[in-house]
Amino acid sequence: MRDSYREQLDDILTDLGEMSQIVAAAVRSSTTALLEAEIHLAEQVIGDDEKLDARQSDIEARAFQLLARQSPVAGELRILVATLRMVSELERMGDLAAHVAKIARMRYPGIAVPETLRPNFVRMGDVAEKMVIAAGQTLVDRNVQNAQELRERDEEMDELRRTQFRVLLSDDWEYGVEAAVDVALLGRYYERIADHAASMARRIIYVVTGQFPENEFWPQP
């Protein structure tokens, strides 16, 4: 019975890792759709968001079944509790990628990002995607050091966001209110993706060590 229980728990963690790969691909595709006006990619990301919702529901249901039937304790209980939070983080990251794709679709055939901020969004998309990939890999490897390194990438994302505001609020901004609103929303979406990835890493540290890292830079649970 316990062997079967451990197998089910491992399967849940494997599926969580696969879900992180799907989310990372959604972030990449939505960024390409945004910067290249790729309407088909935008539609794909938006359509696939429902599949992520279904994955979340499936993983949550299986985790709750194990909680109810097996009465896990200690490390196993930490894994299941953290899993329920992390799958929600991943689902939310998928939603945010879909929000980016929706702005890309709304502005098609134009591009929502002004040319002056294109390098900033290229980097934002890259950082966000790599953070999701790293969070998923950290989940598989249970590598606390890698989880802690995600903090540095989160700080880079915050600096990219601050750079956006400096550009938006400068006297040289010439793209109007509509573009400013798009940029403000898009920047917030990428920033939140990074925050969710960092939060996942924080929970992985909790799974491995039994303690949340006490550091002001980490998002709170």
Contents of the next structure:
Number of protein chains: 2
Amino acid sequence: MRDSYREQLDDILTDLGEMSQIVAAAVRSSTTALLEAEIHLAEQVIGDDEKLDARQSDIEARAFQLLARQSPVAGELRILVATLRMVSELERMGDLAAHVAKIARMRYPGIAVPETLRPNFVRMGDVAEKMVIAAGQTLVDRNVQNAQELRERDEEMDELRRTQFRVLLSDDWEYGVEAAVDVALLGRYYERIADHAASMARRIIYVVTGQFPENEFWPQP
Amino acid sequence: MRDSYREQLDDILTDLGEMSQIVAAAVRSSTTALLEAEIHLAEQVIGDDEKLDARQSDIEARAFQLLARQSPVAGELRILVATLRMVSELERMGDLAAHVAKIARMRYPGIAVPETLRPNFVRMGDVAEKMVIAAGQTLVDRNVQNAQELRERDEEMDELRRTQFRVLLSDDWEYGVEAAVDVALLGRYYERIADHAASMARRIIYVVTGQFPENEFWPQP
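For comparison with the form predicted on its own, provide the form predicted in complex with another copy of the chain.
Let's see the whole complex now, leading with the same chain.
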């Protein structure tokens, strides 16, 4: 770890960016595990979740140390407070990817998602992964432009979930209760990953501009 | 609002305690709305969720101001950092109660929970409410004794959810896919309320003792 206060703050932001890449990879792997019955990938996502927890603790401790020793004000205080929240959002996204992987593992060698909803889950996984990447990129770039992309993707996620419910609850559903329960929970997990990514991006915009975006899209802080 | 730093800090903790009482009441009301098809209660919980969001913003802003103006160290810094996390946990618990209320509203004048799982949901609602109360009490008392109670209740919540899945996925399930999906999501919402309460209590113990409890019960921070 480097010495100066500013360097330590930069290192924390770099590590948060790295953590968001790891989470994005976990989301992608868990989707592949789910749709291709790749048990090794499922085990890997579940095992790696502990490493994400350890990273969270480490980043939290360092942010807290900087708060305690440097008594930062204004912009730097905002960054540190936002860091504590973002690291916790990233840890939750990792948990949710692990939940997806656990359902994949539970149904192995079968596949939890019925064929009719496969394209829906391919999109959900893709949208969730891209939202995590965009949130991480917002952090690295401090660029509020990504907000528009996140908004559009979040709307797509909502639409994907509505489609799921229409298929699940139609009279044509022929896959039984177990598959319906799996799909409902999986849909919820992906939706929550998207929510956390949107919330994380929102915090970064707050850090950059000092204001929460005034937009009905953004969840309350 | 009072003037001195210490008084302002106390006021924040008092408000957090009040917020936890409001959330506990929302959990109780949403359970009644769900099990008794009380549409007015459902609407009330959904409407009140916005007020909880406003309380969160207010508490966050005040905690941030104290961080910025007072540069607290040690115990007081821990309290303020924990406050920012706890207020966000409480806001999430309020969201989850509103999710329960929305399912109640969607099925009105029917009842989303089939008769066979009614006792299970009565217990889930009760355990979730008591955990929120216990977490709030831990905050007010700064008493780590409540941890034992929270641990036992959290184990009961896990057991209640396992029972739900056994009933849902048994060959006897006669209530169809819609009820199964509702029950799976409702169970998830109650479980998450319990998780947040446990996590909140864990943070308070950290504030009081300076250490996270060493116990497999407690989720990572």
